[in-house]
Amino acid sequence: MFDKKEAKYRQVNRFVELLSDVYHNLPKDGTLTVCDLCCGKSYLTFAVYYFLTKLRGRSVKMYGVDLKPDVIEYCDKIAKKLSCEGLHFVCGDISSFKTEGSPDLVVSLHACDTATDIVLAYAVKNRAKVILSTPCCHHEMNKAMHCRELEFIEKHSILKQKFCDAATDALRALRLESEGYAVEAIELIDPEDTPKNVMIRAVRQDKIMPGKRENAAAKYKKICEFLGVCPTLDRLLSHD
């Protein structure tokens, strides 16, 4: 029998392991500002909080943000019951959410479709030092793509969806590179647990080789034109 809770535990546990690998990129001293956007029931929020405060001994200002009032109320009660100092839950749109100063870490687990783009845009605009995001439900490109050269893929719906899943995340990674991040697209967990098993992990770079951002931006634009798409992430980051 497939246990959804056990699968979720493995996903969250692996997520924290992948965070641990880039922990050294976070500020060494002081209070860390952390955002879990589209936090849902906040399994990940509490796991990251435990990792940072109990295993790494850090002081945090951590925010779990989601649109569902009942879920946020429930998570807030748990945080208070467990005396999670510095952990706050906010009911609202992540597009308008603000923190004092730039967040050091932005995480998101399976934000649906373009919600992932809103998460990534928020992190970039607020100059987050580290971003870990696992996308979910890639619908946008599947509906928008129009490319004559790829009609041999488009005529098969299952192949088109698989192509759009990969292309969407590859373009997200390239767009983040154009904003000065070093980016990896890595496997979160065994696909038997969930097909939504890709993580985009990005670290803001202090020193960047001349022309690297510009080259990434030019490549990104060229690929979007080829596919006939205008991704939400690009619109959000290009908007003044």
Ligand SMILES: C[S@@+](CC[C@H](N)C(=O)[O-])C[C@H]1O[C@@H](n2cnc3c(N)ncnc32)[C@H](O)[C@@H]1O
Contents of the next structure:
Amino acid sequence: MFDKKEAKYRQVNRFVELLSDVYHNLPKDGTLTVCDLCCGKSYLTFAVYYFLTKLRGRSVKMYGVDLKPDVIEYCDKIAKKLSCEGLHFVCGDISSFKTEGSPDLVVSLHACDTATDIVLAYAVKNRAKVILSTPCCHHEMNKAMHCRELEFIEKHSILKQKFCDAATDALRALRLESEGYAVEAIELIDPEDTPKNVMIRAVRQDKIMPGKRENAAAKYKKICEFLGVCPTLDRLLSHD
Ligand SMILES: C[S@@+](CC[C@H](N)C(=O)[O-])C[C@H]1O[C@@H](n2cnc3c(N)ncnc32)[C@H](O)[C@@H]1O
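Can you give me the structure for the form predicted together with the ligand, which would complement the form predicted alone we have just seen?
Next comes the full complex, this chain leading.
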């Protein structure tokens, strides 16, 4: 029988493994500022907290943010019970969330639809060094796409959805590249665990080859025009 709790455990475990691979990009000294946006019940928040504080011996200022007051209250209680120093839970919309100073690391697991774009825009605007985000459902492009050349896909709704899922995440990756990040799209977990199994992993580059960002931006614009879409991530990053 499929056990949802075990599946979540595997997803969180793998998420932390994928974080561990890029840990060396985070600042070597001092307190790390970390955000888990759309944290929900915060399994990931606690796992990342454990990884950084206990396994890597770091001091952290970590924030789990979610809209749900009951869930946030519960997570806050657990954090206090476990004496998780530096771990805070904030109830609110991630669109208006702010930290003191830049976050070093922004993580997010299954932020719904365009909430993932809000997560990515927050991370970019605040110059996060490392971003790990596994998107959830994708609705925006499916509703907005209009492309005569792709009608042969659009006429099959299941294929259109699969195409839009992939194109949305590939465009997110390209938009992050245009902001100076090195980006990979990685399989988080076996699709039998969850079909929402793509991780976008991005590391802000200190040195970038001349023209690389501009090339990515030009490619991004061209593809959006071709698909007839204006993704939320672009709108959030283009307007302050
Ligand atoms: C599918 S759940 C994922 C929760 C958790 N990260 C996990 O993997 O178990 C998505 C969460 O995003 C939260 N959420 C969606 N939009 C949000 C927003 N704009 N600001 C804050 N939280 C939001 C919801 O309340 C919900 O708890």
